[in-house]
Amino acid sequence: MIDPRPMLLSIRNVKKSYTTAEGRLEILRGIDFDLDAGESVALTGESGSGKSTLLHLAAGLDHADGGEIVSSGHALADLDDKGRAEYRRTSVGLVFQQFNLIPSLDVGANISFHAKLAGRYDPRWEQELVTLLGIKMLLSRYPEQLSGGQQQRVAIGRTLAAKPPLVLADEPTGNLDEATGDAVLALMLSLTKSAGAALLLVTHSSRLAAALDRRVHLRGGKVV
């Protein structure tokens, strides 16, 4: 049966290296894979295999040395700084280990912040998110008043409130205990599917990776 879902992210022969004191260090040596709309993919591999580097390239936070990344119809190499900033506002959502909440804003304002920037603020969707995330009673609190698990739920709500077609997550449960991390990941998977978003998630955990649709494993800067 043919999968009707359109391709959302296409990565072709992507290479990336950095200059170090010891010389040129190759991180990515020609990466190829695709991510379809609504699909969840775990990006796994040992430390230094290039997982976070690839995620940053897909987010438009860094430039590839070679190859092509096309995301939501955008060829990232063709975008200038303004275009990349617009891409991050409207086409991609980011979730990291560091929650990156704005300390001067309460939970409600944190959640709606990116959605308003992207011109996609939907109060009904936000109310559904905060209910499903179990943070409805926290909306008037500030980040410093929350536990790590609560802050990560708020960070996920903030990302999904803007309805991005692509969610990129870098070890989003890495700072949480196992039970809280499992619950947060289950919510992220459920909510991204409800929103019709694709999810590319970096993780070291084979157990967590097994919860996603499929796995892309990196070794030595290549897909294996």
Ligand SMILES: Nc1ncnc2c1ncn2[C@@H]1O[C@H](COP(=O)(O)OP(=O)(O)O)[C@@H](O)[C@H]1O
Contents of the next structure:
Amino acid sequence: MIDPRPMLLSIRNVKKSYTTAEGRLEILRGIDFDLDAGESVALTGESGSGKSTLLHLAAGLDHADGGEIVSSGHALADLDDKGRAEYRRTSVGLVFQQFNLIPSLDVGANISFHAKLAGRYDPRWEQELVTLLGIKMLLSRYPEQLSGGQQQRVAIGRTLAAKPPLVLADEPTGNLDEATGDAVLALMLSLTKSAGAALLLVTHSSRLAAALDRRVHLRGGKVV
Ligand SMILES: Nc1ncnc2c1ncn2[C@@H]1O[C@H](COP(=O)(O)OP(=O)(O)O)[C@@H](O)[C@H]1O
Ligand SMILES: [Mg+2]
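Which structure goes with the form predicted in complex with the named molecule, now that we have seen the form predicted alone?
Below: every chain and molecule of the assembly, starting with the one above.
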């Protein structure tokens, strides 16, 4: 029987190792977990435990060595380069520590750009986002004219404007001071909920992890 409500993201027995000068490093040794539509999950674990590696795999930026990742109905291992590009454009939003804004575009254009690429440009939603993010007065500035906290707000707006079903965030506030980081993260959590998107958030902070629906902890290449 077909599951009437399939998981948004399903990770089954995912393995990943790297070959280095010191030999083979087994980073992920069989990772299993699911993310429901709209659910927020904190991905925690010590530095080097493979959090970023797992996020890159889920983003379709790298290939797993084994196992299966299914996201928004796409079995990532089966996609060719074109399929992966399409997946990244339409089915996933990324927020990294580096803000990755396009320097030659002003804030407004940075925000609409991805939404247009994803075929989901919605001026009303964009208006709402920029108001809630408090960046309305920054729309005609360029990224270099913004503080770190402002750039990260724009990066969050840029990602959510495209209404992705899944947001992958890798220590998104790691470059910000604690007060700014907390404020930006609180906004990201509430806006991700408003957008109906699921969130997989890598964080070092137990306090931040506690604000999400659930926590997945990596140790020794497994979920513990
Ligand atoms: N491209 C790579 N080549 C070799 N080793 C890598 C590569 N990327 C990551 N690693 C190693 O894999 C381990 C996990 O890295 P990472 O996923 O970035 O951990 P985390 O995000 O949890 O801190 C680390 O030991 C790191 O050095
Ligand atoms: Mg990392």
